[in-house]
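Next up is one chain by itself, shown in structure tokens, the form predicted on its own.
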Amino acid sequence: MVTTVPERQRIAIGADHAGLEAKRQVGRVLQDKGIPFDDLGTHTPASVDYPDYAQVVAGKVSRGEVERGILICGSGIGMSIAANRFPRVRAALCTTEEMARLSRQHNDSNVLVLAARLTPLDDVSRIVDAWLVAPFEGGRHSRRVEKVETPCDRRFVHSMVTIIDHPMIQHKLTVIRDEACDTKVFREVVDEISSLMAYEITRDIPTDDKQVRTPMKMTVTGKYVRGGRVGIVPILRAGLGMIHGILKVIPMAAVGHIGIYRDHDTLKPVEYYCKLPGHCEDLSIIVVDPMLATGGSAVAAIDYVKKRGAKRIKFNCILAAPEGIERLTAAHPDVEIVAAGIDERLNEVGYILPGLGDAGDRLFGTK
């Protein structure tokens, strides 16, 4: 049996308490082959939660920080389910060498999942060896892998993420993606997209019953949205470009402002201003920013809003990156994200790809 690994790919490994011994065996296999790896835990037999380790390993693979990952739990099922929630992760539970080979040859798996309670340690070594060696065959399998990947990358299936894919919103998104779109048109179209999205965002807005008398001299009871129900909080400065469009739909909304900028060196958010509506605990708050990139500013803004007592919060953006969604949903799992589209990834300086550039610069003509 050929045991030469064709490429020296860095691998991240992780396990819960049930997979601890198997993980150590995997580490020995990788060390013997001279393959660099990151052991992300667990490191003790104390009981832990498998999703925590699936998240750190699959997250690294998803972001391209490592080439592949190996995850281990008792049955392998939990790790598989958790890992496959991440974009660009193809996690395969393998209990035989043949399954490991086929997962690479036909499915281009980049995360191997092992079942510690069902697989002897000697078999663990053979399965890992087969998975490391087998190449992806491409051809017809490339087409099939593409079909598996596309829905997750474009829609990022998550219970707290809503993608508004109405044809007119997608048309307008195409207009502002164009680098030839000037500041005037960019500003107008962002305003239009914001208005169209506001209808979906406010679908569950609280209403009161109100009686009115029609021109036909009849009294009817209808739905009415009174003031003091909604607060809009743009993240400065780019979020300002969405405000007027939203207010066209809900003009009775209160408006606050949060000033946060992203440090270009650390990519971390820095607060410089915060003025929120009073009685946030009584409002449905919509935090708005055209781009959800790293997620740092969004997480910080929602932190501030929650500290002021807000309980019902949504985050509205035009474009999001999988990394930003992952970070925001991890920090605030109770906050719904509403977007017009989800792009492929971030580049090395934290901009969304393919994206539409720096929304603030394009809105205010400062580039």
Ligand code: PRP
Given for the second form:
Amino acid sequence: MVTTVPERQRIAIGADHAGLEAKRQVGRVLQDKGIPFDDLGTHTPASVDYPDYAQVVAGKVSRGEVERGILICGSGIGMSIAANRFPRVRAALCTTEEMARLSRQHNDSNVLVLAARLTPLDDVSRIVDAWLVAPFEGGRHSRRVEKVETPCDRRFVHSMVTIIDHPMIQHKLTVIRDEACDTKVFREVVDEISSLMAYEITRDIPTDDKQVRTPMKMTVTGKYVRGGRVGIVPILRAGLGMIHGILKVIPMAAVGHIGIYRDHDTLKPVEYYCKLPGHCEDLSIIVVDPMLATGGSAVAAIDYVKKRGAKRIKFNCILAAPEGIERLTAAHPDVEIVAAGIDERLNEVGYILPGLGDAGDRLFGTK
Ligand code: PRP
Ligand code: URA
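Would you mind generating the form predicted in complex with the named molecule now that we have the form predicted on its own?
First the chain shown before, then all remaining chains and molecules of the complex.
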């Protein structure tokens, strides 16, 4: 009898081509036990890339859309590495029942990873069985799991997505989410968040030598950021709300502007203005917009800056929807996305849930 996976909870399962047979076996085990599950592929023996499946399953566990996940590849190693990059995911590679049991009892594992090439199908059933029923023991193990879960200031959700989950940024995000936050405070806090994020975004900015005379002597520091290195490109209108905050941190940046709005009916981006710095190819470009929703505006803006020669581009938003991240990383896999948070999903009219509403209207008091 299943004691630790209540019926309403779902399990997401995924595998690459090497894990296909084992995944079918896992499906049979879950079906026999009456546990609802989502099979997220792969569904054919054609060769695929394990991170693609690790990311969909671990992403669902990370966002709380399913209670647990099961991932399978040949050795289980790639899936474990990829899944454990997601916040709140504790993926355990288990080749024996004992490991599966302990991963639940001591580590509260929420993703079971199986090694199809090292584990006979009968053992797969037994391992899954052990993992499903073993409860987390809590006590001293809670303390240890909490330490594992202690957030870093920079958290990598995907190799090209960075969430800056510093408590003060998260606090300020909570302030602007509140519908009672008025335009003045909203604008001020967006400005503050933008400054704080700018520190992280510019972490890898190139520096030059500079000779300075201190009150004591002449010296050369290798730590000077000159102009002509960075270009900030806000997407009008809401991106304007972030510019002042970013320029407080990096005042030597050039600023370009791209005017794009979403057509309310089609949600497609409509461009109406573009003025970029003249030497984009030499600059590290940061495209900024508080909201990454469907991703249409960000993709269009980055298309523009690439057409103008830009090669090193980051996208900085305050809130991102998983749908927007997916679209942007698919269209521009070379562009790092830096955000303060990833929310649950979009609603039927393309607004981020729970989100903060219409960023442009809240910044400029137009509603
Ligand atoms: C908002 C926001 C983004 C866009 C995001 O702008 O500032 O630019 O929506 O949505 P997407 O990812 O689905 O493209 P909006 O269209 O409301 O224009 P505005 O800034 O002029 O208010
Ligand atoms: N644009 C916004 O301003 N907010 C959303 O939630 C989505 C798009």
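Only the largest set of C-alpha atoms that superpose within 1.5 Å between the two forms is called the rigid core. Source: prediction; values computed, not measured. Positions refer to the first chain, counted from 1.
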{"property": "Core fit, then N110 C-alpha moves 2 Å or more between these two forms", "result": "yes"}
{"property": "Large Cα shift (2 Å or above) at Q170 between these two forms, core-fitted", "result": "no"}
{"property": "CA of T42, rigid core aligned, shift of 2 Å or more between these two forms", "result": "yes"}
{"property": "Distance the CA of D123 travels between these two forms [rigid core superposed, Å]", "result": "19.3"}
{"property": "Rigid-core-superposed Cα shift at M218 between these two forms, Å", "result": "5.7"}
